[in-house]
Structures are given as structure tokens and as C-alpha cells.
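One chain comes next, on its own, written as C-alpha cells: the form predicted on its own.
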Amino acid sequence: MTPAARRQAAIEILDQILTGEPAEKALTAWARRSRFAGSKDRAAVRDHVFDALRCLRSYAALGGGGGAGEISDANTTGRQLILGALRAEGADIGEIFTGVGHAPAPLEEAEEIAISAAPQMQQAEALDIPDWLWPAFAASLGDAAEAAARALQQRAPVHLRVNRRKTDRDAAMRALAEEGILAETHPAADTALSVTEGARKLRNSSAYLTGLVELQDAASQAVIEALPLADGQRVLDYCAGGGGKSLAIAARAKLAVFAHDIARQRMKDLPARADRAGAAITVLAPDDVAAKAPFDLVLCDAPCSGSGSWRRAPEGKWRLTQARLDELCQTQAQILHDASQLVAPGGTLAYATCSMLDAENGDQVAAFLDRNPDWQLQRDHGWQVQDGTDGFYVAVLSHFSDG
């Protein structure tokens, strides 16, 4: 494909975003009907649907739209984003826009005119943030707000956990290596690689395929390094989704540790993981979980905004709605409490999410502890974009021994 044939394919696939359909579908769906596009064609395209969704607001500005604040918005399309795109890049239009084999039509003389002058864009536009999520943003991350939405519209960087039961990070490092695949140390994490060349090639990598490493944000795996796990202790992921916690915990100490997840379904890959591993975690479907408690400690990684998360799944953005954010702290609230049940007197209660917003981590936090005074705070932490990781927050909570 050429050039011009990719941001055609790229403005194809974005309409059918913006009326709806799933971004990673639509990408399925395209590849399928698309044979005679290759992998590196394939790269490209994907690239391109996704800087468009980091970017949705000001792409559409600069490409003559504006004022999407939703990714449904009926005004914005995906040939003005991929305008934008290239006005962002400061590319030429015309080599682009060619009509030429498969390449997009010229451009017509209201869309010259709409892209002659530059936008006035509010700084929400121009941040790529809903207007309706700006103020709680801003007031979650105070100075660093601006970095952090700038940072949200970047790709997000490659990060491997080193597995220790396996190797070591020198010996990680140079096996990746072997396999023309470059990674330097992370010092969010004591096991995170930051890979730096050769990212395509990991999945298909002996190191990977070996459990040597494992493909996690050093923030996450930051959450686990925060935990007090000890030799011995029996520990539950409660919120498990695709076990990448579960494993961690497991390559931290001798544990026995059990994965629940509510959507069950989510865990099917996670056997084959932990085999791969060389770890030893046992699957709870959700009514074995209370016949298995107590445990010393239970992690909740709980269901989130994921706006820590935005540049590797930024369609996530512009879906989030005010009642969705407050529907899920409900969740948030009731996972906390449900899972405090879990945990042994004198045992550990972890509440992690990968959101920057003080509504589901801080105050989610605080409200808990008002609810509960049999429970403390031990510690928290932050994680933000703009210092080189995903987004995320950890509660270390402790409760008070009847003894």
C-alpha cells in the first residue's frame, strides 16, 4: 500500500468509530476484507486510527471540524481527522490527497478554506479532553494537568516485567537483545524494561514466549512492588481481568495466590500464562471465592475510567460519560467493601486503579475509611503520564487485629 492508500484505509475505519463501532473491531473487520495489505501496512494503518483517537478533538479543529467532545459526534469525520493529523505533522496535504489509485479525493474548496486558518481552540479542544471531564481533570492533577494531557496524546511506551523466577534484567536484556530487540532499565519498577527497538518483534520473541518477560506498564508493575507480600502468605488478585497482577504476585515471593475476576472470561488465557511462567495460580470462578478466605492479602485492582491507561486504549476517552465515571465509582466502593470481607484480622486490603482522578482513588479511599474505622491507611501512591508511565494509584490498607 502506498503512503496515501494507508491514511485512506485509516479515514475508512475511523467513520465506522465514530458511528459506534469498537476501535480494535473495526481494525479486525478492515484486516480481514484487506488480504492484500501487508504487516507493515497493517502497523500503519493501525498507527494511524490511533494517533487520530489520542488527538480526536484537535485533529477535528485542525482539520476543519471541531468541537467534538465525544467520539460519536455527528459533525466530525474521519477524512477531517486525518487532515488534522497531517496538518499536526506538518505535512504536505497535496501529495496526500491525491485521488489518485486509492489514495483520498482532493480536497474541495470549503474544506481549503475551513483548514486555511488556524483554530481557536479552548484549551480542552486543544488538550484533547471532554469539556465535561476538563475541571475534575485539572483539579485531580493541579499543575501537572497540562503535561498530563499532552502526555495522553503520545503513544504510549513499550514496557516488559522482567520475570524472577525465570532471569534477572541483565539476562533479560541480553536475550531480548540477541533477538534484535533493545531494552533499557526502568526505575519505576525493580523488574520493568523499557524497550527502546524492536517492539513488533516481541510477541513472536523466544524471551517472550518463554515467560522470560512479560509485556506490563512499569507503573503496574510498580502496584505490585508496593505490596507487602511475604513467603507464605496466601494473597487474591480479586479483580483479576487478564492475570498480569496475578503473575507479578507470584514472581515476587513463595505464595499461594488465587485470581477471581467477576467476567470470568477474562481469565481464560491466564492458565497458559502462568504455565508459561513457571508460576502456580489457581483460578476462583466468583462463588468459590468467600469458601476460600480468609487471605492476608486481597489486591483490587478495581474497574476504572482508565484514564492512566487513555493512549493505549484512547477510544476510552471520548466514551466516558459523567454517569458512567459515577457509575463506576459505585463499583469502586462496592468491590472495596466486598473484598475487605476477604481479608484476614490484622491482614492487607490494596485498592489499585489505573485513573489520575482524585474521585476514584483518593476520595474513593477516604470514603472507605470513614465507613470502616477498623481499617488505616498504610500508604498510597500515584503514578502519572507525563513522568513516563501509565496513569495509576495504590492504597496499601490495613486492618486492626482483634488481638
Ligand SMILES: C[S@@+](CC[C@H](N)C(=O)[O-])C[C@H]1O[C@@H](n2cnc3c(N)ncnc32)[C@H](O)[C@@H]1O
The other form holds:
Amino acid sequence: MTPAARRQAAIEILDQILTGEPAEKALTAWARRSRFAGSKDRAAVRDHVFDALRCLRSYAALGGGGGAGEISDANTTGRQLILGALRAEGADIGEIFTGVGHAPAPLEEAEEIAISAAPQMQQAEALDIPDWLWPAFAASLGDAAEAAARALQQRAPVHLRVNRRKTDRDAAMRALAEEGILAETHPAADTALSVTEGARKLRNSSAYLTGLVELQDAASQAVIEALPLADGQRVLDYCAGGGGKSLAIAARAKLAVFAHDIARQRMKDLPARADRAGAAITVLAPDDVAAKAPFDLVLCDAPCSGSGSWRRAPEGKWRLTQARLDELCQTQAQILHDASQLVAPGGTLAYATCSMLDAENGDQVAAFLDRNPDWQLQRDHGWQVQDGTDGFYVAVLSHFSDG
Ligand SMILES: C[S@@+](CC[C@H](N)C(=O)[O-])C[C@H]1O[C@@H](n2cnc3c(N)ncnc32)[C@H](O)[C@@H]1O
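Can I get the form predicted in complex with this ligand as well, since the one above is the form predicted on its own?
What follows is the whole complex; the chain from before opens it.
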């Protein structure tokens, strides 16, 4: 495919996403009906689509449209988004919008006029945050709000966790380098690597397939480093999902690790991942978790807005609403309550989110502590996107025990 044809494919896929289709579904459907597209074409089209989703508002404005920051804004088109992207890149629009072959059609006069001047953007629009969210985002991040929003406009780095059960950081870096994947250490966690070259080769590399490394953001790893884990403990990953945190926990010490999730099917790949990592993890059905309690430590990696990982999943930024955020906060409070019942007297409850919003982090923990005077905060910490990781939060709470 020519560069222009890739942009046209991105326009068509974005138009579908703007009607409400999930991005992954729209991309998969396009790949199926476009057998002529090679792997480099597919990767380039995907990058165009995700770049536009990260910068939906500012690219729409640059492309002659604009809205309040809703993904299904009827005024926004894929064509505007790609026009906006080209303007943001400083690329020559006339070279892409030629109408030749599979290229986008040449600009119409109205489009020429719409993009002839620099748009006047409000702060939230220029920073690609929905209007309704900007006050809470700005209040949560304070002086760092603009830098964080700008970081969310960029692609996410590729981070790896070195599996200490099988190797160490230097040996893992050498093994990756032999397969053309270059990585450097990341300061956020002792196990973290940041891939600088060859990321697309990773999933087929033997370093990955033999469990020397796992794909995991450095802040996600740092959350696990913050937990007071010691040999012999029984540990429950209460919101295990795909099991990324369970695996990182299992690599930290000689533990009995249990994984639980309300949606059991989310853990379906965990046994195979654990095998590859050389870890033993017991997957519990929701009905069995109480019978296995108490646990020395329970981690709740709670469902959240995902605001810290909107670089990877940018649709989330536009699909979130105040009502959905309120609902998530209620779920988080319920999870904290339910999980606290599973902790042994004197044990530890850890609460984590991949969010940077106070409502889901410090406020949530403060409300739990207010309701539960037998718990105290040991430490909490937040990571922010502008510092080179996903945005994350962890609070480690300990239970007072009379015994
Ligand atoms: C942020 S994800 C977990 C990601 C996972 N820990 C990882 O590292 O890959 C949150 C998970 O919480 C689960 N969940 C939602 N409500 C829950 C509840 N009430 N009890 C337990 N799990 C719940 C969701 O199904 C989802 O898999």
C-alpha cells in the first residue's frame, strides 16, 4: 500500500469507530477484508488510527471540525482526523489527498477554507481531554496536569518485566539483543526494561515464548514491588484479569498465589501464562474464594477509568462519562469492602488502579479508612504518565489485630 492508501484506510476505519464500533473490532474487520495489506501496512494503518484516537479533539479541530470530546460526535469525520494529523505532523496534505489510486480524494473548497487558519482551541481541546473531565483531571494532577495530558497524546512505550524465576535483567537484555530486540533498564522497577528497538518482533521471540520476559508496564511492576511480600505467605490477586499482577507476585518470593476475578473467563489464559513463566498460580472460581480465606495479603487491582493507560487504549478517554466514573467508584468501594473480609487478622490489603484521578485513588482509600477504623494506611504512591510509565496508584493498608 502507498502511504496515501494507508491514510485512506485509516479514514474509513475511523469513520466506523466514530459510529460507535470498538477500535479493535473495526481494525480486525478491515484487515480481514484487505488481504492485500501486508504486516507493515497493517501496523502503519493501526498507528494512524490510534494516533488519531489519542488526539481526537485537537486533530478534529485542526482538520476543520471540533466538538466537546465525545467519540460519537456526529460532527467529526475520519477525514478531518487524518487531515488534522497531517497538519499536526507538518506534512504536505496535497501529497496525500491526491485522489490517485487508493489515496484520499482531493480537498473540496469547503475543506480548504476550514483548514486555512489555525483553530482557536480551548485548553482541554488542545490537550485532548473531554470538557466534563478537565476540572477533575486538573485538580487531581495539579501543576502536572498539562504535562500528563500531553503525555497521553503520545504513543506508549513498550515495557517488559524480567521474570526473576528464570533469569536476571542483564541476561534477559542479552537474550533479547540476540533476536534484534534492544532494551534498556527502566528506573521505575528493578525488573523493568524499556524496549528501544525491535518491539514488533517481541511476541515471536524465544525470550518471550520461553517466559524470560513478560509484557508489563514499569509502573505495574512497581506496584508489585511496593507490596510487603515474604516467603510462605498466602496471597490473593482479587481482580486478576489476565493475571499480569499474579505472575509478577509469584516471581517475587516463595508464595502460595491465588487468582480471582468476577469474570472468570478473563483468567482463561492464566494457566498457560503461568506455565510459561514457571509459576504456580491457583485460579479460584468466584464461589470458592471465601472458602480459601484468610489470606496474608489481598491485592485489588480494581476496575477503573483507565486514565493512566489511555495512551494504550485511547477510546477509553472519550467513552468515559461522569455516570460511568461514578459507577466505577461505587464498584471500587464495594471491592475494597469485600476484599478486606478475606484478609487474615493483622494482614495486608493493597488497592491499585491504573488511574490518575483522585476520586478513584486517594479519595477512595480515605473513604475506606473512614468506614473501617481497624485499618491503617502504610503507604501510598502514584505514578504519572509524563514520567515515562502508565499512570498508576497503589495504597498498602494494614489491619490492626488484637491477637
Ligand atoms: C484492572 S483489571 C485487572 C487487571 C489485572 N490485574 C492485570 O494485571 O492484568 C480489573 C479486573 O477486575 C475485575 N472485576 C470487576 N469487578 C470485580 C469484582 N466485584 N470482584 C472481582 N473482580 C472484579 C474485572 O473483571 C477486571 O478483570
